[in-house]
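Just one chain is shown here, as structure tokens, and it is the form predicted alone.
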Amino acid sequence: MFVLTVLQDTLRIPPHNLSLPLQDALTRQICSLYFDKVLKDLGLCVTLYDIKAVEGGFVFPGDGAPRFTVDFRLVMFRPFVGEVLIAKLKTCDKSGLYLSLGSFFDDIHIPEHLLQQPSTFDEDEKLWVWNYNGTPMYMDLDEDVRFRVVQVKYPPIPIEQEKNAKPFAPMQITGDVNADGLGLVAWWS
């Protein structure tokens, strides 16, 4: 779920920064560059881990600011295909189920086909029914649901989009309960 991820940057470090020392003006550029952003195929950005190396501090002639090339490493979010995760049923519709990992990262989705067979929409409830051998198990909004990463997906950066559109997700993630174990995890306590 978590990966470490090397990375290489030319930092400019802006003069307002220069009076603090170089590791924590650096780490001050590195966080309002990187932290809570979705990097293409490494995933969201979680934290500094650390600074390996740092070269450089040249400044270019009209700019009070130098330049270091900086080797550093940080935590991604970036969930692997077929890892089992925990998070809470948030809405659902007759496409299927969205899930959330707190305020932490809302773009899962488990589609109607990869929910328990045979499941069926309650219009009436709003909520997804797994038939398990003729007992109805209510997929109940904010319960913990088990479910298998099957795709980790970045989208392509849209050039326009609709007023009414939903915000873009730089980073989807599609799931699976259609196995035992997976599903509302009250069922299988």
The other form holds:
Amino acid sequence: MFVLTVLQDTLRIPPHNLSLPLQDALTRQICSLYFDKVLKDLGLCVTLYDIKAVEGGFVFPGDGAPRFTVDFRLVMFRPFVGEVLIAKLKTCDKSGLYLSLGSFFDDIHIPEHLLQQPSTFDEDEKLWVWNYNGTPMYMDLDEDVRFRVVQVKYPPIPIEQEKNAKPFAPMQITGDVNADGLGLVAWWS
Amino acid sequence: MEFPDVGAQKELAHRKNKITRTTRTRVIAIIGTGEDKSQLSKRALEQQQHESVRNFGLEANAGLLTNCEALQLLQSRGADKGFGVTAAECKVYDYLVKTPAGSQTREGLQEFFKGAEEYKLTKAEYLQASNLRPSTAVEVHLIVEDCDERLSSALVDQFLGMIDETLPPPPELLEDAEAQKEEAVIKADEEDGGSGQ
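Structure of the form predicted in complex with the partner chain, please, following the form predicted alone?
Everything in the complex follows now, all chains and molecules, and the chain you saw is the first one.
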């Protein structure tokens, strides 16, 4: 689930942070720039692992703040294809299930063709039901679901959005629930 | 309009070992979660996936972290106390504490990895085993690719037994077990009290 990524960046320490020890000032700058942001193809940045090297500290003319070239390692949330994860079922509709990992990652989608076969969408309860050998197994909301990652997409930022559209998700995980052991955790325990 | 091949230029510079700050062209594409303003350059949009990674990361994959290690890192930054860390880190911490990693320790993990060496699994499979803590054969089949060919069912049971010994159960199950023990003690006390009188 978590991967280390080495990044290099030129960080500008604003003058009001110069009284702090250098490492703390750099950590704060990295925090404001990177934490909880999605980097394309690298994943969602969770936290800073460590700072490997710091160079520079030059103050350029016209600017009161020093700039450092910093090599640092970030902990990224980036599940690999084929990884098995457990998430909570948030909502579901005809196109499939929407899961969320704790509250820090919300954009996991299980399309309807990757659910356990055969599954149907119950219109009255608005829930998906898996017909397992005749017994209907309901996929209730707020249940833990074990799924396998099929694809991690980083769609480009839309230039225009409708007013009531869902907020843009920069990192979308597609999963499947189509194997033994996948689906609601309660089914297999 | 064609853009110069930035990736190839960087590679050449690396090979010649003459990396100066001016020749290192770096494109940062930071996409915020929510309504943050973002800075995107045209080049980031048009380049292939592997090139965009090379452009703003030195190393995209510098190692996998188990949930336990990530949890301990967040703890050391102060996520359990709630200050000194951002709200996002707290959310990740709250999520990880409830997974099996919440009750694991470094030493326990090392024991697990030592014991699991004989099964000759890949790194990713060890990682998933320690993160998910499988308790049934079905889960092991999910984690291990081609499980039928690589591990016989006896080996799978052995693996499950080893997991049971080396990795503690997830925090929720531990709480349930403790709650059950307390109930049993209370019941025993009541019976003793009743029979004593």
